[in-house]
Structures are given as C-alpha cells and as structure tokens.
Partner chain sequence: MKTAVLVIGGGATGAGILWDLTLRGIDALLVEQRELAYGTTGRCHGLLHSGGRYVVRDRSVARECYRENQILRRVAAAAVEETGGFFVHLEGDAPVYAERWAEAATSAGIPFREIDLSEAHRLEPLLSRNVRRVFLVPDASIDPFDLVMINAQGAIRRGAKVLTGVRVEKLLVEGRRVRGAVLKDIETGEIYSVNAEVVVNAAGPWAGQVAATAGSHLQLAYGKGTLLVYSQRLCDHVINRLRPPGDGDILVPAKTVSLLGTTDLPALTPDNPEPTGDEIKALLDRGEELIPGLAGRRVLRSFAGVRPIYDPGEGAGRGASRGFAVVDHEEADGIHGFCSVVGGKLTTYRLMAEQAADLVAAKLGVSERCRTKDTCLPALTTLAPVPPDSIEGKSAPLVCECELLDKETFLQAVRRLARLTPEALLRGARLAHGPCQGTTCIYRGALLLYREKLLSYAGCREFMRRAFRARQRRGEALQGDQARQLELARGIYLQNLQLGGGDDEL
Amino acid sequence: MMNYDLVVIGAGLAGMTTALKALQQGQKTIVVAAGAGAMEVMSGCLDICGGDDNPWLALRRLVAEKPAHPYALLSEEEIREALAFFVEQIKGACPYYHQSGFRNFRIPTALGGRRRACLLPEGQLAAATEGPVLAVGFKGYRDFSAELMAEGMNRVGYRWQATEVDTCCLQGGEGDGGRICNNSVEIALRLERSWRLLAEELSGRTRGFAAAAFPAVLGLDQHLTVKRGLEKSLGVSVFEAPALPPSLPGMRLAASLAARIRRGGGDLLQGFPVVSADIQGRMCRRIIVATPGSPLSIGGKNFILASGGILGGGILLERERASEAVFNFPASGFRRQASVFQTGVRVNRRMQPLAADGQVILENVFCAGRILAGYDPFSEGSGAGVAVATGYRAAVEAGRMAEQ
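Assuming the form predicted alone, can you produce the structure of this chain alone?
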C-alpha cells in the first residue's frame, strides 16, 4: 500500500490548489483523479464574484443573501491570501495578473459581450484595453468568428474591426501539403513553428489599432513566445479571446499546475477512479483506486475531497435524492424547483463534511471546490474563487490536523 500525509481526490482547480499548498507545508502529497478535471473547458480567466466591478462588494452581497455559501466560511483576508498564493505558485510557466486589490477586469466574450474576471493569464491581459481592436479570425476555423465578435463589441460602443487569414499561409508538418487546419490544437501547434509567417500575413493590417484579438489558439507549451513575438512584430498588444472547448488556456493551466506539483515533489495519478474508501470509526484510512490489473490501495493521514459537482461526477443524482460519489456523504440543496448546481456537501469552517444533524462525519476528510453545497458558480461568477479559496483552506486545515 502507498502511504501519504495527504491524499487529494480530484484534479480540478480546487484539488490542484490544495496539493500546492500541502506541498508548501511539507506534506507528502498525491493527487488521484478519474479525469483531468474541468479546467480544459474553462476560459482560462479566474473569477471571484462577477456581480460588480468590485468583486468584494458583490461577494458581501452574496454572503448576506446566501449565508450557507462557501464564501461565508472564510474571511476576505483569507480569500485574498489564497489568491495571492495561487498567483505566486503559477507565475513561472503560466503567469496570471490582477488589478490592485483584486478588482475585476471587464473583458470581451466571443459573442461580443463583456464579462467580469479577476485573474487573467498573460495571454488575455490585453483584453481589457479600451482602444480600437482588430479581431483576427482563421478561415476554416469554425469555433471563432472575428466578424461576430467585432459586431457585438461595436454595438456596445467599442471600435473593433474584423479580418481573416488563411492557415495555408502557415507551414505545417512535413508532407501536409499546406492543407487548412481547422481545430484548436492543430492551429496552436502550427503557430508555435510558424507564428512569424502569421505576422507577415498581418503586416500593415494592425496599423491604427491598440490591440489585436485572436482566438485562443496561440500555441500550447510555447504560447507566451508566440504572443510576445506577435506583439513585437505587429507593434500592438495581442490577446486571445475565448473559443469553443477544448480550451487551450484551460489546458495550459492544467498542464502548468501538474508540472508545478511534480516539481514540488508531489505525485499525480490521473485517469483512474476512486471506487471505495476504508472507514474506521470517524476516520478514513485508505482509498481504493481502480487501476489496471488489480485495485491500488492508497493510505493517508488526511484526505481532501475535491472531486467536482454534478457535472464532474462528484455528486450523484437519483430520482429523489443526491449523494456524494466516493464516501456517500449526504448532499444537500437538491430541490427540483431550485438550481441543481447548488447541490453539494455541507461542511463546517474547517471544511469537514457534516451529517444532517450538523455532526462531523469523518474527521480527517476535508472538502473543497464544486463538491461544496450552497452556491451556483455559473450564475454568480464565483467558481474559480471558491475553488482556490476553499482548496487553500482545506490544505491548511489538513496540515493542522497532521500536526496534532
């Protein structure tokens, strides 16, 4: 049996934040997950609370309206501390930026609307520009329309224009015959080799603009090189706008977090589900993972449950009830007339799971992210903030438990 100080179940934003904090605290840590988490469908931008340009005002209103919200378990100082920790941990390969005080940026959507986000990856930082923008599309690539985005932005008072380039201008792999590439990953890989040809194709078109907007396909591992090279060649700021999933900014974030955890000495076991847990009294002793050949037993002093909500498979819905998938914790908030996305596990301020009577179910299990009850990240614009803040808090509480 493999043994760890901390076993994290789930490789989404909450689970990965938890693992980073646990490693910083000196805990031997492993992340176990059935899949890659939800980051590959994320835009790459991270929200705290989207109801106001000042997310802290929106957050206070939210907590006042929903006292069972996960944000109510933390102080604003703790949330800021968690966000600062995340930015510091990821700054090497995938740098994120924020305004003073973690205020919201207003950035464009692919349909020409505006949305609020608190932390922006470098590839999307220039999206907050107020000057004239040239939206650049790729012929044959159907997941992004430069014309539609420009039209939408002009309707709300901005100065945008659209243009298109043919991906045949880029050098592809050997023997590809200059064929058109029409998916995000293929374009990204080709641009890593041939972004200078794209710059030549756009030469002169960016004159008079403050920035150029591209679909989020400007490279995978070398996206910062591509972005910075285009900026130098074109003489304008460059940013990526969201396209349809899979999301390359989300994939970059997931890969950067995984690499950071490995560099910190952590282990990752992805692609294999947790099928059961060994419970003794009010303590979990080990989990069983369905690996090829025979199940793998992983023991731990403490466990973090960050397996996602309904969409991620962490919460199972039946006709009249909902439950958590690994430990069978009761799930609250399931009402047919309400948003099912608020369904999840109730926890105390230490992030420990609670029974219906308010008693702690398992003392050495802590919960974080979408598994938590009491919030709807989609309508609130709070998903990433809750993931980072509760993941950070869960790791801190697990560390305190380990010291006892």
Contents of the next structure:
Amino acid sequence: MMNYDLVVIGAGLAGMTTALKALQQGQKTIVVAAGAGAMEVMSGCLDICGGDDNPWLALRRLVAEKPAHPYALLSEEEIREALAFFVEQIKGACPYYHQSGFRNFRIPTALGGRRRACLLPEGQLAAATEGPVLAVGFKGYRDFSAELMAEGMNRVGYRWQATEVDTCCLQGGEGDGGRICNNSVEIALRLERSWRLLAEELSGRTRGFAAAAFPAVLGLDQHLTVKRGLEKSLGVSVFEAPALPPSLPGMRLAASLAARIRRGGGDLLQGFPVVSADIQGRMCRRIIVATPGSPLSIGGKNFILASGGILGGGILLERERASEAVFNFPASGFRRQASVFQTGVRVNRRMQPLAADGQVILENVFCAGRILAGYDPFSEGSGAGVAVATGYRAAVEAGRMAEQ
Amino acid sequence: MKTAVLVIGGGATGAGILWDLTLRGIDALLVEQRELAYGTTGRCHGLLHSGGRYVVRDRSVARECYRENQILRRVAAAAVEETGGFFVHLEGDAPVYAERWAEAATSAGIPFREIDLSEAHRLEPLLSRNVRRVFLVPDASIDPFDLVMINAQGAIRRGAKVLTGVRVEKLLVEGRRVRGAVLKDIETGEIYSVNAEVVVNAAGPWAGQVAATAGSHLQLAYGKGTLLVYSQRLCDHVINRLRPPGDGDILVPAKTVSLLGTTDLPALTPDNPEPTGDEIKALLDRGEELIPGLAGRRVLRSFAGVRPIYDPGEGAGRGASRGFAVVDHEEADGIHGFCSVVGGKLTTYRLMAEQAADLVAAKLGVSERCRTKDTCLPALTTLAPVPPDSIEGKSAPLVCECELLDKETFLQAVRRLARLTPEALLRGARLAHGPCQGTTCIYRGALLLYREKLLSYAGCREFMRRAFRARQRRGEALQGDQARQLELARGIYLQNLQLGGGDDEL
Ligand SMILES: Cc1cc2nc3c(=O)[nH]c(=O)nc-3n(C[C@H](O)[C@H](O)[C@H](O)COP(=O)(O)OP(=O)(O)OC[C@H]3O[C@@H](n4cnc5c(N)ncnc54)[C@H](O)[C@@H]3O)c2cc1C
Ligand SMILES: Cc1cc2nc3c(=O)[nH]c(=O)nc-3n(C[C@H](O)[C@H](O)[C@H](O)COP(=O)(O)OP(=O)(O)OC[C@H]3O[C@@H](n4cnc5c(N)ncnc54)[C@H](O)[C@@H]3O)c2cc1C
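Write the structure block of the form predicted together with its partner chain for the protein whose form predicted alone appears above.
Time for the whole complex; same chain goes first.
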C-alpha cells in the first residue's frame, strides 16, 4: 500500500493549493482526483468577493449576512496570506497579478458588460485598461462576438471598435477544405504555431488603440509566447475575454499547478475517483481509488477532502437528499429550490467535518473549497477566494496535526 | 381588418382548421395569443395513439384514433416518427385486464400482435424483466410543434394569414350574430378589431373564456397532466403499461429524448400549470416499474399541460371522455356565425378540424369538400434533420451539438416567429431543449441573432438573461447530472457573463 503524510482528494483550486502548501511544509503528499473540476471551465480570473471594489468590505458584509459562510472561519489576514502564497507559487509559467490591497479590478465581460475580479492572469491583465480597445473576432467562431463586446463597452462610454479575421489565416496554409475551426482548444493549438499569421493579418489595424481584445483562445502551454508575441508585433497590449467552456485560461492554470506540484515532489493521480474510505474510530486510515483492474488503496496520516461541490462531484444531489460522495458526511443546508447550490459539508475552525450535532466526525480529515456548506461563489464572486483560502488553511491544520 | 373566417387559437386544432379551410379555398385568419403551439399542444406527450389506450373504455374513441393515426402517417409524415408501440403487462398487473384488452382491440379492429418476451427485450433492452406479456400496436411518436408548423405553413403558402402575439379580447356581437373580434397586441398593447363572417373558437382549454365574451356558455373541465423529459432516447417504441390508464404509464421516444407521463389532476384554470413534487414523484415511481433505473436517469425538465375536457356531466379525470364536440352556437344558444371545437386529442385534431370546417363551409354556403385526408402537408424543409456530414462543420455550422441544431435551421425557425421574445425563441426555435439545457446554445444562439441583426445589443442581453432564468426555474426535477449542468450554467451566466442583474451599477 502506498503511504503518505497527506492525501488530497480533488485536483481543483482547493486541492492544488492544499498540496502546494503541504509540500512547502515538507509533507509527503499525493493528490488523487477523478477529473479536473471547475478549473477547466472557469474564467481564469480569481475572486475573493465581488460585491465592492474593495473586496474586504464586500467580504465583511457577506460574513455579517451569512454567519455560516466559510469565510467566517478565517481571518482576513489568513486569506491575504493564502492568496499571496498562491500568487508566489504560480508565478513564472502562469503569472497572476493583483492591485495593492487586493482591490478588485474592473474588467469587461465578453458581452461588453463589466465585472470585478481580484487576481488576473497575465492574459487578462490588460482588460483593466481605460484606453481605446480593438476587439478582434474570428470569423465563424461561435463563442465570441467582437462587435457585441465593443457595442457594450461603447454604451458605457468607452471607445472600442470591432474587427474580424478569418480563422483560415490560423491554419498556416494547411488544406483542410476551408473548414471553419470552431473548437476553442483546436484554435488555441493552431495559434501556438501560427500566431504570426494572425499578427500579419491584423497589422495596421491596431494603430491608435491601447489594447486588443480576443476570445480566450490565445494558446495553451505556449500562451505567454503567443500573447507577448502578439503584443510585440501589434504594438498594443493584448487580453482575452473568457466566455464558454472549455476554458483555456483555466486549463493553463490547472496544467501549471500540476507541474508545480510534481516539481515540488508531490504525486498526482488523476482520472480515478476515490470510492470509499477505511475508517477506524474517528480516524481515516486509507482511501480506496477505483483504478482499472483492482482498486488502489492509499494510506495517509491526514486527508483533505477537496472534492468540489455539485459540479466537481463531491456532493451528489438525489431526488430527496444530498450526500457527500466519499465519506458520506452529512450534507448540510440541503433545501429544495434556490439553496441547493449552498449544500455542503459543515466544518469547524480547523476545517474538520461536523455531524448535525456539532461533533467532529473524523479527526484527520480536513475539508476545503466548494465542498463546504453555506456559500454560493457565483452570486458572491467568491469562488477562488474560498477555494484558495480554505485549501491553504486545511494544509496548515493537517500540518499541525502531523506534528502532534 | 377583414376575413371570411377568424380562427382563434394556434394549437393543433386551430392550425388544422386553418389548413382545412384554406384547402377549400376559404379566406381565413388565425390569431394566437402567444406563439404557435403555446397551449396544450406544445405541452403534450406527442403520442399518436393507435387507439390501444382507449379500447377497453371507449371503443369508438379508440377506432377514431386508429383511423386518424393511419391518415396522419400519410399526410403529416413530416411530423410523425413510425415507432410502433408496446403494451406491456407486468407481473402483478391484473391478468384479466390483458385478456379484456386483447378482446376489445380485436373487436375495435385495432391491429396488434403479441410478441415473445425475448423479442421484446431485444427491441427494448431497458424494459423491465418483470414483463409477462407484450403486445405490439401501431402507436407512433408525433412532434406537436412540427405538426402545428406544417399546418400553419401549408395554409400560409396558400394565402391564409396567421397572427401571433395577438389575443382575442372579446367577440364582437351585433344582435345575435358574431361579427368579428376585438384583438389586442400583447407586446404593444394596441387594440384593434377584425371583421369576420364566421368565427371558430379553437382556444383549447381557454375556449370557455372566449365563448363567454359572446355570451355563450361552454362547460369545460380541466385536467392537468405533468410530463418528464429524459435526456436520452431510452426506447425506440412507445411503451404503454397494460392496465387501466394511470399515472406514469407511457414512455414516448421523441427524437433524441424521451417523455414519461402523465398525471391527471383536476385543475381550476387553464393558465400556467406547474408540475408539483408529488406528481413528479408519482411519475418517477411508476416509470421505474416499466424501466428499472429510470428514476436515476437524467431528467431534463418537467412541464405540465391542461387538457380541455368537454364533458360537463362526468367531470374531469381519466374517467371523462376523450371525445370532442363541434358546437354550433346557433343551435346551442342562438348565436349566429360562431362555433367552438372542444375536447379531443392531438391524435384526432384533423378530424376535429374537418368537422369544424364542414360547419363553417355550410354557414358560408361553400360546397367544397374536405381535402385534408389525402393532401399531404408540406414538409418543413427547414426543420429537416441535419445531414451527418454537416456535424463536422462542412455545411451549416451547428449552434448546439447536443441537439444538432444547425445555424440555418435555427435562423429559419427564428424568421418564422412573428416576435422575438425570449419565450418565443426558446419554444419556437427549440433552443435549449437538448441535454446541455441551453448552457452553450443560449449564448451562441443570442450571439448569432445579434450578428444577423435580428436582436439588438440590449435585446441580446435580455434574451440571455431571461432564457437562462427560465432554464434555472426547473428546481423540482433537479438531481444528478442535471444539477451539475445547471451549476456549470450558473458559473457561465452569472459569473463569466454577469447576467445575474448585479452588474448594472458598474
Ligand atoms: C463556469 C465557471 C466560471 C467561474 N468563474 C469564476 C471566476 O471568475 N472567479 C472565481 O473566483 N471563481 C469562479 N468560478 C468558481 C471556482 O472555479 C470554483 O468555486 C472553484 O474552482 C472550486 O474549486 P474546488 O477545488 O473546491 O472544486 P473543483 O474545482 O470542483 O474540484 C473538485 C475536484 O475533486 C475531484 N473529485 C470529486 N469527487 C471525487 C472523488 N470521489 N474522488 C476523487 N476526486 C474527486 C474532481 O474531479 C476535481 O478534481 C467559476 C466556476 C465555473 C463553473
Ligand atoms: C399532459 C398532456 C399530454 C397529452 N398527451 C397527448 C398525446 O400523447 N396524444 C394526444 O393525442 N393527445 C394528448 N394530449 C391532448 C392534446 O394535447 C390536446 O387535446 C390538444 O393538443 C389540444 O389542442 P388544441 O389546439 O385544441 O388546444 P391548444 O393547443 O391548447 O390550443 C389553443 C390555443 O389557443 C390560444 N388561445 C387561447 N385563448 C386565446 C385568445 N383569447 N386569443 C388568442 N388565442 C388564444 C392558446 O394560447 C393556445 O395556443 C395531452 C394533453 C396533456 C395535457
């Protein structure tokens, strides 16, 4: 049987953050995950709290309103520390930027509306510009309309224009029958080879603009080369506007986090679900992973449950009840109608799972991220903040437990 | 405005009457308060009955269904899928009922054939292993939207007129004769009138309200029925439970999905029927008996419709007649130039239309006979299935993969709509009906309409917002993958696109 100090269930933002922190603390760590979670569909920007330009003000309001919110378990100091840690870990291959005090940026949506965001990947940083922007669309590409985005921004007083390029120019002359390329990942991979053709196609058109906006398809692993290359050739800043999944910004982030974990000496087992756990008293001894052939058993001193919510697969919603998938922890806050998406596991300040009567169910399991009860990332703009901060905290708690 | 005949109601019945009158060379105008197929027609099960369901209780209705079934397979082939149907007798169901059923079907002249259980399971692998007998009947699946569209389009091509989004506020009565109607444009609120020599009331469950505005009385009862739509085609035949009609005993395959239904509860009004939790539970429990594991399969949505039942004496419910009546108000209450068509079924819409049109023709002194029995309805070329190679993007690019909705089909369906309200787009253009539940196609559809200048910037955002909200309102049946899909959609529409409404202050 494989044995670890820390076994992390889930490779989303929460699980990855936990693993990085645990590795930094010198714990022998493995991440086991069924799939990619929300990261590969999310926008790529990371939010603490969206209700105000000052996220801390918004966060205080939120916690006052919802005392059972996961943020209520953490101090602002800890959240800042977690975010700073995250930014530090991810710099290089997939750098993220923030304003001083983590004040929210205001950036356009793909619909030419406005949103707040706290941490921006390099590919979305220039979105915060006030200057004139040229929105660039790809002909026949269904998931983005440069014209729509520009019209929206112009309606609120910006100076944008729209233009369109033919995706054929991305094909580098390969004859595939003039097929319109409609798949985001395919376009991204082509652009890694042929972004210079795109730059040529656009040459001259960007004069007088401060930035150019593109659909979020500017490369996958080579995204920095594509983005920086385009900036250099076009003489303007370049940014992407995310819309529908698959999300290239999210895929880049996931890939960089995974690489970082491997480099840090962590193991990563992705593609297989954890189906059960071996429990003795109030301790988890090992988990069982459904690998093909015979199931794999992984032992650990401590475990992190970062299996996501309804979308990630951590919470299963059935007709008349909701349940937690691996340990069968009670899913609290389950009510039909509006609040089903706030269903999750209730924890104490140490992130340990609680039974309905408030008792800790398992001492050496710590929960983080979307699996937690009592919040809604979308109406609050709190998704990444909760995942990163609780993930960080869970690693710290597991570290303390290991020392004892 | 003037017309020889005013037809009220854009369901199957109204559209069928319009087609019938037009074939007789009679000038006619149809008005529909919302979109075509907005009423019961757009909320029905889509089973083109063989008559099998009714043989025991009402032989003449059963025969009527069978005759119409045979006619519609020919003339409305564009909307019919010849699936065939099973009547399955499960262990524990009263065996005598199966015997009675077979006898009744024989004497009603409805062809059926008992098949081996092994054959039945070969044809329908998901069918319960508890089946004891299986009878094959000529049931079929019929697309109610396409059916209404082909009738309306066929008529329009021959000169008829159709107005949607226009409600009949009241009938214009002079002395004891109906002269036309007062119409209201529901979007602009504009009020105007239309003169007609004869008015036909085919307002389905609303027929009583329409008749009342002319001082006529129609006793209607309402029977609410709820249906569940599954994300997959779970069977290739219609599957009927062989026992006295009850809840959740019919599963109908419809293109890429399947519909389980129905319930039957008395309702007080025809407006806004909503499925209840109890009804959904009843359906899931009964469906599970037919197809084990059904309760765990992905339900895309649930919806309800209201059956108009013309049978004042017997009241609503399954005991009530599924027959129909064409009421000549001249005879019934001395009001001239006015008739109503009430009750019936989708399966018998053509016959209802024929009898109504006979009456109208007689009132107008037109001697042309009905031709709908042997005139094929024109296919909606624009709603033809996408040829497989276009899925690869060679011809029309797809708006949405999961329901194979391609750009041209979508745009043509949109252009057929009189008004581009979000509701009309979702229903009329069939957006967001597949497994993705609009996650991708609401956005893509909206972008496409903006590009084609069919929607303005504000209209485009408003469409996405309302369409997403409409999709979000399906809390009751939410479970499993359906819930995951909705959470993904929430991320896209509320977070990435900020369509929750809170962005306005920025
Ligand atoms: C479309 C969309 C857009 C978003 N946009 C933003 C945004 O702009 N800003 C922002 O801050 N947030 C955004 N979010 C929210 C944010 O992405 C999530 O809240 C956050 O990523 C959740 O992270 P997590 O690690 O808790 O869960 P997840 O990312 O869901 O990860 C769960 C992990 O657990 C694994 N798992 C589940 N069950 C098992 C099992 N039994 N065994 C093994 N592994 C298992 C999954 O495979 C996955 O790897 C968005 C989300 C979506 C869907
Ligand atoms: C749940 C359920 C399942 C069913 N399944 C089947 C089945 O599988 N097979 C079958 O054969 N039958 C089935 N039926 C029955 C069938 O759906 C109906 O009998 C049939 O659709 C009635 O069509 P209609 O045109 O008469 O009425 P409707 O479709 O209701 O049309 C009436 C129209 O009139 C419009 N209208 C009303 N008032 C006004 C006004 N004042 N001005 C303008 N327009 C107005 C309405 O908006 C509506 O569109 C089912 C019914 C239900 C409820």
